[in-house]
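Only one chain is shown below, in structure tokens, and it's the form predicted on its own.
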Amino acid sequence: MKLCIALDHIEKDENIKLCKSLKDYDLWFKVGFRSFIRDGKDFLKEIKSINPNFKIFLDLKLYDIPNTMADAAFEIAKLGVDMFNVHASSGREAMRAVMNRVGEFENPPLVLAVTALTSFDNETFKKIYGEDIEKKAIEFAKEAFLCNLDGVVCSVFESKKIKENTKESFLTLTPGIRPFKEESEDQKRVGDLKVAKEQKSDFIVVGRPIYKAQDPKEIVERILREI
């Protein structure tokens, strides 16, 4: 299991300060919409300059027509990030188009498909997708698996069943982890480190419990000891 830290500070300088405080660890960092739109590709380079072993997950959740998604995926791969994601609900044609384009690179980034956002509860999700979360998440994961993606983004509660319906090496990245049972805030389907281990998560994404802590380094060390 690998730790991926969400760089969701309001200011770029605070994100960089956090990365520098953790420069002695080989970590993954999640760069989302706000940080990437505000700070751009130079921000990605700056993260890597702090520690070349840092890995970047660019969390932009691509969703568009297949050709547009493939073009965007190609540009993302050129940025040198280590992982990015698309929406599984974009469909097989789009996911296959993305994989064909990133396959042109010698060392392509990992590509994950988002199944169901962890901000959804089952009732809200069902109104939009017409199915219960767990059933649809597994269905989306199987589609992504058939399209040769590397894995999926899912809640911690679907991770193990997704592996059972695809294969053990099919990656699961689980957002919204509250490692020591912190408040879930706007996330609905969250779990702690014990649940993540039981559910065989490959990547856990932790944001506020780290970057809002008085001593983020101490929290990171605690998490790394646990995993």
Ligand code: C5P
Given for the second form:
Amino acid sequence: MKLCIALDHIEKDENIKLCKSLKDYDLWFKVGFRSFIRDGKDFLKEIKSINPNFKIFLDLKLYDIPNTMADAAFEIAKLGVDMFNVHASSGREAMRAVMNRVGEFENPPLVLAVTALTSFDNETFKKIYGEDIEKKAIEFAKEAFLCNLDGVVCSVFESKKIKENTKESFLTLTPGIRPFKEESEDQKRVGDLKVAKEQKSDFIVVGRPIYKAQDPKEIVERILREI
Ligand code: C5P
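Right, and the form predicted in complex with cytidine-5'-monophosphate (C5P) of this protein, after the form predicted on its own?
Whole complex next, starting from this chain.
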């Protein structure tokens, strides 16, 4: 299991300061919309320059027509990030186009598909997708698997079921982790490290419990010891 820290501080400097304080650890960092739109490629380069072994997950959740998604995927792969994601609901053709295009690279980034956004409640989700979240999340995961993606972004409570319906090695990345049962804040379905282990999650995403901690280094060490 790998730890992926969400770089969700408001300012770039604070995110960089956090990366620097953790430079001795084997870590993944998740860069989202705000940081990437504002701080761009330079931000990614700066993270890698702190420790070349740091891995970057660029969380841009692509959703568009197949040709446009493949073009975007090509540009993302050129950035040298280690993982990025697309929406599974963009469909087979789009996911296949993305995989074909990143396949042109010698060391392509891992590609994950978002199944269901955790902000949806079942009723809202059903209005859009016509089915219950849990059922549809498994279907989306199977589609992504058929299209040769590397894995999915899913709730920690769906990880094991998704592996059972695809393959043990099909990666699951699970946000909403409160490692030691910290405050869940706006997250609806949170799980701790024990749940993540039981559910065989490959990547746990942790944001606030780390970057808002008094001593982020101390909590990162505790998490790394446990996983
Ligand atoms: O602070 P916290 O640990 O809740 O942060 C979780 C991170 O994972 C945030 O960056 C959030 O946007 C992201 N995320 C999520 N649920 C998803 C996909 C991404 O919480 N389904």
